[in-house]
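Only one chain is included here, represented as C-alpha cells and corresponding to the form predicted on its own.
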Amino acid sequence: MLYRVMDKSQLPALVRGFMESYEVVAPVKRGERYVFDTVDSPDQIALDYPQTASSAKKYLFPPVEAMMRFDARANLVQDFVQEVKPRVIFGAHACDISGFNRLDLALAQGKYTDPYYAARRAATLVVGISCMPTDTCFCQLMGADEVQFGYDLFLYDIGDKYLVSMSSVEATNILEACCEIAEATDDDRRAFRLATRRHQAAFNPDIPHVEDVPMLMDVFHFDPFWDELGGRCLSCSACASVCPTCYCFDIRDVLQEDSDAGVRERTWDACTSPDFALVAGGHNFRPTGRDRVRHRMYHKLNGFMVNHDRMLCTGCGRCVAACKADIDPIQVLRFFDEKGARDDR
C-alpha cells in the first residue's frame, strides 16, 4: 500500500479526472439530509457529511433488479442482460467500505457467487474519505472504523491536505495524472496521528463496549428482553432499507397487462417482514415481532460471525435514526451491558 499527500485544492481535479471515464456517485445534500447520488460536477459533492440517510449499497445491489424475461405462450425464457456502468463511489466512509467488504463475503466470495453483484463490484472503484463519528456511530465496536482493503483510494483529512492511501493501479494512475502528489513529511505524519486520535476520542462514550457479543446472543436467546423489543417493532423494514449490509431478497414475476409475458425480478426483502419466513402450507417460522427482531440481531451480531469471522453490522448508526420504535443494535449492547453490571453486583 502506497501513501502520498495532495492539497485539498486539487480535489475537484481528481473528481473531474474520474468523470472522464466513470459515472461518479458521491454524497450530496438534499434538504436537511445527505444521500449518495450521481453527480456531474465536483461542486455538488459534500465530503463533510456526518452520515448519509442510506448507504451506497444500492449501486452494487439494486432494490429492484430484472433477472429474465419470459413469454408463456411462446415458451420463451431470455436472460436479462443489463448494462454495467463503470462507476466510482466517491467519498465513502470506512463503515460503508466495510459494508462492501462484508457483502463481498456473502455475494461474491462464497460458494455461490451472485453474478449480478459481482459484475457491478468489479466495475466499481471506491474512493474513501475519513470522517468524525456522530452520537449514533459505533463502528469502532464492530471493527469497521478502519479499512485496510476494499477501496482504490482513501483520503485522510489532515488539515489543508489529504494523506492518500493508494490501493489500485487504475485509481492511482488517475490520481497521478490529475493531481500533484508528494511524499509525506514528518509534519504530515504528525497531523495524521493527531487526526486519528481526534477521531477515536469523538465516539459516544454512552454506547457501551461489550465483550463477547456473539456468545451473549446465545446466552440470552430466550430472555424476556426480546419480547419487549420485538413487541415495539412496526415491521416497516426501514432498518433493512438503510442498512449497508442487508442482502436478503425476494423473487417475483411481474406480468405485462393482458399478457402471458413478463419479467422476473428480485427485490430487497427483510427478515422483519411478517411474511419473510412464511412457507408453503401457511406455516410461518417467525410469526411474532419477537422472533423476527431477535433473528435480525442474531444474524447481525452472531450468525454472520460464525461463517465469516466478523459481524454483519458495521455500526454506521443509520438504523438508529431510521427506526421509529427505538430498536437497534445499540439497545442490544446496552441490554448486555446492564446484564453484566447486575451480575457483577
Second form
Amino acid sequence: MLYRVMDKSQLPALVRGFMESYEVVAPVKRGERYVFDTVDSPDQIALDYPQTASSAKKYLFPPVEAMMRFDARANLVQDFVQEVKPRVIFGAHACDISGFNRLDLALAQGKYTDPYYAARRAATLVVGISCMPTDTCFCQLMGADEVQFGYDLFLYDIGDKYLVSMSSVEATNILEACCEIAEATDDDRRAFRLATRRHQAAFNPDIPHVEDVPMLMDVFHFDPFWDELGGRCLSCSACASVCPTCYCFDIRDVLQEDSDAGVRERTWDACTSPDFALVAGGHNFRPTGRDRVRHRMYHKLNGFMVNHDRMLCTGCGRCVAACKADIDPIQVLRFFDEKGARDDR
Amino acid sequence: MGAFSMITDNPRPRPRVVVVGLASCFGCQLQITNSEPHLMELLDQIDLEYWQLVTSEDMPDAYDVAIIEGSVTTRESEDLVRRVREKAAHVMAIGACAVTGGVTGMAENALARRVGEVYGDAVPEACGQMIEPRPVDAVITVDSRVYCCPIDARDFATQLQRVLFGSNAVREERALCADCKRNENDCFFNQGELCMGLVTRAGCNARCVNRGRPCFGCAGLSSAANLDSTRQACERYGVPAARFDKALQMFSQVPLSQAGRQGDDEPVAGTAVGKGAR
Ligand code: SF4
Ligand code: SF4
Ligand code: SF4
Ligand code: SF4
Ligand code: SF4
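Same protein, the form predicted together with its partner chain this time rather than the form predicted on its own?
Every component of the complex follows; first up is the chain already shown.
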C-alpha cells in the first residue's frame, strides 16, 4: 500500500476536489447526533464525530429501492435502468469500511450478485478516517478496527497531518491534483505508531473478549439466556435499521393511484420483525422474540463466520444505542464471559 | 379479498362503494379528499354511491364495498354496521376510531359516570342509546383496515387497490422504531421523553417523529407489542412506567380492556396483547 502525508489544512481542498466530479456524503451534526448526509461545502463535515446514529450503508443499499416497473394493464414488465450517482463517502470509520467489505461478501461476491448493490458499490469511492473508540465500540473484537482494502483513501490522523493510505488510482489522482503531499518522514511514522497505540488503548475494557463465541453459541443454543434476552425484545427492528451489515429485504409491488402501472420495490426487512419468518400456509418458523433475537445474534456472531470466516457484526455499537430493550452483541459476549468465569470455579 | 379482480380486464369492473361515518371527527373521510391530485383517479375506479360527508341523501340499498369511519357508540350504530355487513361483500375500517376505538375509546372506561358528568340527568335524545365505544370489528367482521389518526391518503389508496385487485401482501406487525431509525431521528427516550413507537404498529413511516413530535400510538398496538419490557425500558430511560400506561389509553383503551385487562387506573399486566388484527 502506498502512503503519503498531507497537512491537515489541505483537507478542504481535497473535499472540493472530489466535489468537482462526485456527490460527497459525509458525517454532519444534526441536533444531538451525527448522520451521513450530502454536503456542499467542506465546512459542513464533522470529521471528528464519535459515531453516526445509522451507518452509511444506505448509500449502497437504500431503505427503499425500485427494482422494476410494470404496466398492469398491458401486463408488461419494463426493465428498470438504475441511475447511480457517482459518489464519495467521505469520512467512514474503519468499522464501516469493514462493514462494506462484509456486505460485498454477501451481495457482490457470492454465488449470485445483487446488481443493484454492485452498481452502487462500483460507483462509490470511500475515504476513510481514523477514529477514537467510544464506550460502546468493540470493533477490535470483531476484526474490524483496521481495514486493508475496500476504500480508496484512508486518512490517519497523526497530529497536524494525515498519513494517507492510497488504494485507488482514481482517488490518488484527485489527491495529487488538489493537495500537496509528501513522503512520510521518520517523525510521521513515529506519530502514526503512537496514534495507533492510543487508539488501541482506548477501547472499553468492560466489553469482554470471548475468543470462541461462535462455538459457545452452538453449544449453548438452548440456554435459558436466550429466553431472557429475546423475551424482552420489542420487535421493532431498530437494531437492523442502524446496523451497517444487515442486508435483508422484502419485496413489494406498489401501484400508482390510477392502478395502470406500478413499481416493484425492495425495502429493508429484518429477522427481528415478527412476520419475517412467516411462510406460505401461515407457518411462522421463528414465532417468538427468543427465536428471533437468537437468530439475529447467530447471524452476527456465528453463521456468517461459518460461511465467510469473519463476524457479520463489526462492533460499531450502533444497536447498543438504538435498542431500548438492552439487546445487543455485547450482552451475548458478557453472558459467555460470565458463564465461563462461573464454570471455571 | 380479491372480490373484484382482475388486472387485465378492460374496462375494469367498478365496485359500488359507500362511505359511512360513525362516532369520529370525520377527519379520515376528509383525508380521502386530501388525495387531491389523485382523487379523480381513485374515484374513476369505483362507483361511489354514497359518501356521508358530502350528502344528506339516504344510503342506497345495494353496494359491494363499505368503508366505515368512526367507532360504534350507540345501539343504533351497532344495528347500522350489522346491516352494512349483510349487504357489503367487503367492509373496510378506516382510521383509529374504527380500527381500535381510537380517541372515542377513552370513554369506554366508566362510561356511565362520564355521561353523567357531561349531561347530568338530561341526556339529549340525539345521543341515541349510548354504549361503550368500540371498534367496528367488535361488532362485525372487518375485511381490511387503514390505520392511524387520521389515515394517510396514500395508505388509503393502497388498501382500496387491494380490495379492487386482491392482494396477499402481509401487513407488517412489528413496532415502529425501525422506520424511525431509517429516517435517522433522534430517539425521544434519549432525552427522557416518552414515545409510543416502542409498542405501536409500524406503517406510518414514523411521520410524527419525523416532524419532531413523539408517537402517540395512533396506529394501535402492534400484535407483537411487549408491554412489560416497554415499561422496563421506560424506567431505564427515566420515564415513569405509569406515564406509559396512561398514554396507552389514548388509542388502545378498548383493545387493552377487551384483552381482559384494565387500562385505566391499574397498570396493564401481561405482554402480547395485540388483537392479532390483520
Ligand atoms: S433487539 Fe432491540 S432493537 Fe432489535 S427488534 Fe428487539 S427491541 Fe428492537
Ligand atoms: S450488530 Fe450492532 S454492533 Fe454489530 S455491526 Fe450491527 S449495529 Fe454494529
Ligand atoms: S441479522 Fe437478521 S436482518 Fe440482519 S442480515 Fe442477519 S438475518 Fe438479516
Ligand atoms: S423516537 Fe419513538 S419511534 Fe423513534 S426510536 Fe425512539 S421510541 Fe422508537
Ligand atoms: S408516529 Fe405514531 S401517532 Fe404519528 S401517525 Fe405514526 S402511529 Fe400515529
